[in-house]
Every structure is written in C-alpha cells, then in structure tokens.
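Below sits a lone chain in structure tokens, taken as the form predicted on its own.
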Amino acid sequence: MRKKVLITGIGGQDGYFLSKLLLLRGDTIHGLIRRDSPNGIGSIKHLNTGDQAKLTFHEGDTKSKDFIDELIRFSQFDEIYHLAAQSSVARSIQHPRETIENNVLGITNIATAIRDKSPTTKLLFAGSSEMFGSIVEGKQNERTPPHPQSPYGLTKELGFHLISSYRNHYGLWGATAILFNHESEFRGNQFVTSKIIRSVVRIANGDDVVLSLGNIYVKRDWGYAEDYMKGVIQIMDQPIPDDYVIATGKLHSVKDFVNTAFSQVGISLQWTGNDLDEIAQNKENGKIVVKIDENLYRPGDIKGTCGDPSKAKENLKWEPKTSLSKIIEKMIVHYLKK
C-alpha cells in the first residue's frame, strides 16, 4: 500500500538513501529541511531530477512546537522517520546547549504531536551507538546499559527512552533504530571519514597535502548508509514497534581506514614514530602524507563500540551487505568525480 511519509533531516546521507528506497516502492515522500540550512536540500540534489520532482519539501524547525503540531495535524502522515539532529559529536562538545535544544526538543515535539494530532502515525527515531559510550570489550545490543560520553550521545539516550516511554504510556507506535557508525559517498564534510577521503584524493592527484588527524587508534563499527536505511525501513514495516541495533559487528581503527583509502589510490604507507610523533610517508617518494595533531584529540572520545545486530538478523532477516573496503571505494570514486 502506498504510504504518505515524512522524513525529517532529509538532506543528509541517510535522507538520500531513505528517499530513494521509499520512492522505489511508490511512497509519497515529504521532506523537512531547515529554513536556514546552508546546504539547501543537501544530498537530495544527487537524486535524478525525476525523483526530486516527486518530493514535497517543508521548511521549518523541529524545535518549533507550533510548526510541528500544524504540519502533523494537517498532513496525517502514515509514517515519520525522524533523522534530523545536530549529529556531530565534536560540535556537541563545543556547543552542548545547541545540541540538546535541537535534538531533545525535536523528538519531543514530534512524538507529542503524533500523540495529540495524528495517533495512527508510526514514528521511527534514528538513535545512535554514541549513547553507549566507550566499551572496548564485547558488543552492544538493545539491552546494553547506556553510558554516553558526549552531549550528542546524551540526547540520543534521551530520545531512546522517550520513544519507549511514549510507547508504554500513550500507545504510540514508536521504534528506535540504534545506528552504529555508517558512511557513504554523501557523508558530510564535517566528519573525519570525509576529511580522510578528500585528503587522499588530493594527494593522489599530486597536491602537496598532509592529512592531520587526532587519535588514529580509536575504533568504530562502520557500515554503509544504504544498508542501514534498508534496515530502518524493515523496522518500520513491523506490526509491533521495537528497538533494534543496526551494525556490522566488526571493528576497524581510524588507522585501518587511512591505510585502506591510500592503498585504493595506489599509495603504500610507511608508518614510523610513536604517539604524537607518529607519521606516515608515501613509500614511493618519502613524502609525509599523514601526521598527528594533538589539537584534534577530543576529550572523552570513545575508544570503540561494536554492535551486536543479532536481533535484527533474527527478527528482520537484515544483514549488512557492504564491506568497509567497498564503502571507501565508493567514497573515493565520488570525490574523484567532484
């Protein structure tokens, strides 16, 4: 059955893939973008013009209760995917109030508007592994106690509990997709993975560039955004709402990411030194291409979290399809074209 869907934060990488997938099944897509967004429709510009023409955009702010109330009351959406958030951990540390206001008021206004104005609407909240904090042993699942170490992680924990509370107290159809790190060719420039890819491409093209990084030994469970959005849709398609970890279950360090990216453009690295003096040189010409910058270390940066997607695999028959090497290849090809 064709559904009427709202995607908040439609301009990000997840919004691109989610829109593409929902359009393929014939849904009517409405997208919410900020009036002051410097990126306009963001990654949606990469959809073909025919698909872009099928989208209906609304300009507004999820922090505005009156705006959200009216949008949801008037439109009576079948489904709402709440992706909008201030999503940079680093920015959340620098600007905690902004992050808390954006992320907490947004999900609260939307969930409350559904309860009061459109009680049959289904709501999916894009959660984050950042709510778990730093766990270097074992894997995190839906029952792992949260221990966030950043304002961003804190807001994602609160959203997770808010969805559960509205389910229990008001009968809201609400679910949280606990998304571990996921990348794509449309990843925002503020993220370290995009920074790495941009520098690697420039160095491969002959530019005299040195990639500066912070702690290259932190580890992440990296997946592909399109795979994860397929999982998100499968969560929404369930008759009974529930929360699911969406992850690969595999850990890689930032250093692994860097080595793979350089190898894919034909550059072999020679690492020398320790701690802040560690560098990587191009084996072919001896040029330093990677260095460590103490200023890029983040206080409280989590050492690593690894997801356990067993529940999603068992109940949804969902599995990640794209390896980290393939994700990096997609990112490099995209930036080479640019």
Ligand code: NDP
Given for the second form:
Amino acid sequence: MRKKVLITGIGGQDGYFLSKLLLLRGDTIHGLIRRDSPNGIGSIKHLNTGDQAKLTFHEGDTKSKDFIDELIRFSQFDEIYHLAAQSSVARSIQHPRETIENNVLGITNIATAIRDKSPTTKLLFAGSSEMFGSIVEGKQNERTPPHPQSPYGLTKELGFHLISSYRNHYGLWGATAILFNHESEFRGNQFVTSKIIRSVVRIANGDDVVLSLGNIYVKRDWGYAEDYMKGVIQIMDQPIPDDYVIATGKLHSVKDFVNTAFSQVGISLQWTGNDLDEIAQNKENGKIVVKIDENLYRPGDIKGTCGDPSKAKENLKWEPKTSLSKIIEKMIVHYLKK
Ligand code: NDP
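Okay, that was the form predicted on its own. Show me the form predicted in complex with this ligand next.
Below, the chain from earlier opens the complete complex, with every other chain and molecule after it.
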C-alpha cells in the first residue's frame, strides 16, 4: 500500500537515502525543512529533479510544539521517520543547551503529537550508539545499559526511553533504530570522515594542505548510510514495534580510515613520532600531509563503540552490504567530481 510519510531532517545525509528508497517504493513523502537552514534543502538537491518534484516540503522546526501538533493532526501520516537532530557530538560539547533543547523538544513534541492527535501513525526514532558511551568490553546490543558521555548521547538516551515509555504506557507504535556511525558522499562537512576525504582529494590534486586531526586511535563501527536507511525501513515495516541496533560489528580506527583514503588516491604514508608529535608524510615526496592538533581532542571522547546487529540480522534479515573501503571510495569519487 502507498504510504503517506513524514521525514524530519530530510535535508541531512540520511534524509537523502531514506527519501530515495521510499520514493522507489511509491510512497508519498513529506519533508520537514527549517526555514532558516543554512543548507537550504540540503542533500535532497542530489535527488534527480523528477524525484524532487514528488516531495512536499513543510517549513518548520521540530522545537515548535504548535507547529508539530498542527502538522501531525492535519496530515494524519501513516509513518513518521524522526531524523532531525543536532547530530554532531563535537558541537554538543560546545553547545550543550542548544543540543539538549533541540533534540529533546523534537522527539517529545513528535511522540506526544502522535499520541494525542494521530494515534495510528507509526514512529521511527533515529537513536545513536553515542548513548552507550565507550565500550567496556564486547559489543553493544539492545540490552546494553546506556552510559552517554556527551550532551548529544544524553539526548539520544532520552529519546530511546521516551519511545519505549510511550509504547508501554500509551500503545504508541514507536521504535528506535540505534544507529552506529554511518557515512556517505553526503556526510556533513563538520564530521571527521568528510574532513579527511576533502583533504585527501585536495592533496591528491596537488594542493599544499595538511590534514589536522585529534585522537587518531579512537575506533568506530562505520557503515554506509544507504544500508542503514534500508534497515530503518525494515524496522518500520514490522507489525510489532521494537528497538534494533543497526551496525556492522567491525571496528576501525581513524588512522585506518586515513591510511585507506590516502592509499585509494595512490599516496602511501610514512608515520613517525608519537602522541601529539605524530605525523604522516607522503612517502614519495616527503611532504607532511597529516599532523595532530591537541585542540581537536574532545573531552570524554569515546574510545570505541562496536555494535552487535544480531537481532536485526535474525528478525529483519538485515545485513550491512558496503565495506569501509567501498564507502571511502564512494566519498572520494563524489569529491573528485566536485
Ligand atoms: P544530519 O546532521 O546530516 O541531518 C540532520 C538534519 O536535521 C538536518 O537537515 C537539520 O537541518 C535537521 N534539523 C536539525 N534540527 C532540526 C529542527 N529543530 N527542526 C527541523 N529540522 C532540524 O544527520 P544525519 O542525516 O547524518 O543523521 C540523521 C539522524 O540519525 C540524526 O538524528 C542523527 O543524530 C542520527 N544518527 C546519525 C548517525 C550518523 O553516523 N550519521 C549515527 C547515529 C545517529 P539544518 O540543515 O537546518 O540544520
């Protein structure tokens, strides 16, 4: 059946892939965009014009209770994917109040509007592995107790509990996708993976650029955004709402990411030095191409997070398909074309 769907945060990385996938299915897509967004319609501009024309945009902010109440009451959506968030951990450390206000009011307004004004609407909340904090040991699954280390992680923990509480107390069809890091050619410029790729491409093109990084030994479980949005749709398609970890279960360090990206543009690196003095030189010409900047270390940075997607594999038959090396290749090709 053709569904009427609202995507908040449609202009972000995930909004692009989710819209593309739901349009393929024939759904009617409504997207929420902030009137004052510096990014305009954001990643959606990469959809072909025919697909863009099929979208209905609503200008508004998830922080506004009146706006959200009216939109949800009037439209009676079949499904809402709540992706909108201040999504940068680093920014949340610099601007905790803005992040908490934005993310907490957003999920609270949407879940409450569904409860009170459109109770048959299904809700998918984009949760985050940041709610777990650092790995103590092993992998993190749906039963791992949250232990967030940033204001961003705190907001995602709150959303996760709010969904589960509305599900239990009011019968809301609500599910949290506990998303581990995922990247793509449309990753926002403020994120480290996008910064690495942009520098690598400039260096490959002969620019005199040095890539400055913080702690290159932190490890992440990185997947591809399109794979993850397929998982999110599969969660929404279940008859009974439940929470799922969406992850690859594989860990790589930022240093691994850097080495792979440089090697894909034909540059081999020579690493020397330790801690803040560590550098990487282009083996061919001796130029320093990577250095460490103390100011880019984040207080309370999570050393590693690795997800256990067994439940999604078993119940949804979902599997991540794209390797980290392939993701890096897609990002490089995108920036080379730019
Ligand atoms: P992006 O930062 O690329 O996109 C977020 C979008 O939300 C932006 O378009 C932004 O618009 C919009 N937005 C933010 N606040 C509001 C608001 N108050 N009202 C309306 N729109 C708003 O994030 P991603 O696409 O990468 O991520 C999607 C979701 O998944 C987010 O909730 C994120 O926290 C979560 N997630 C992402 C992970 C990842 O690795 N990508 C990992 C784990 C969770 P504007 O342009 O106006 O700022």
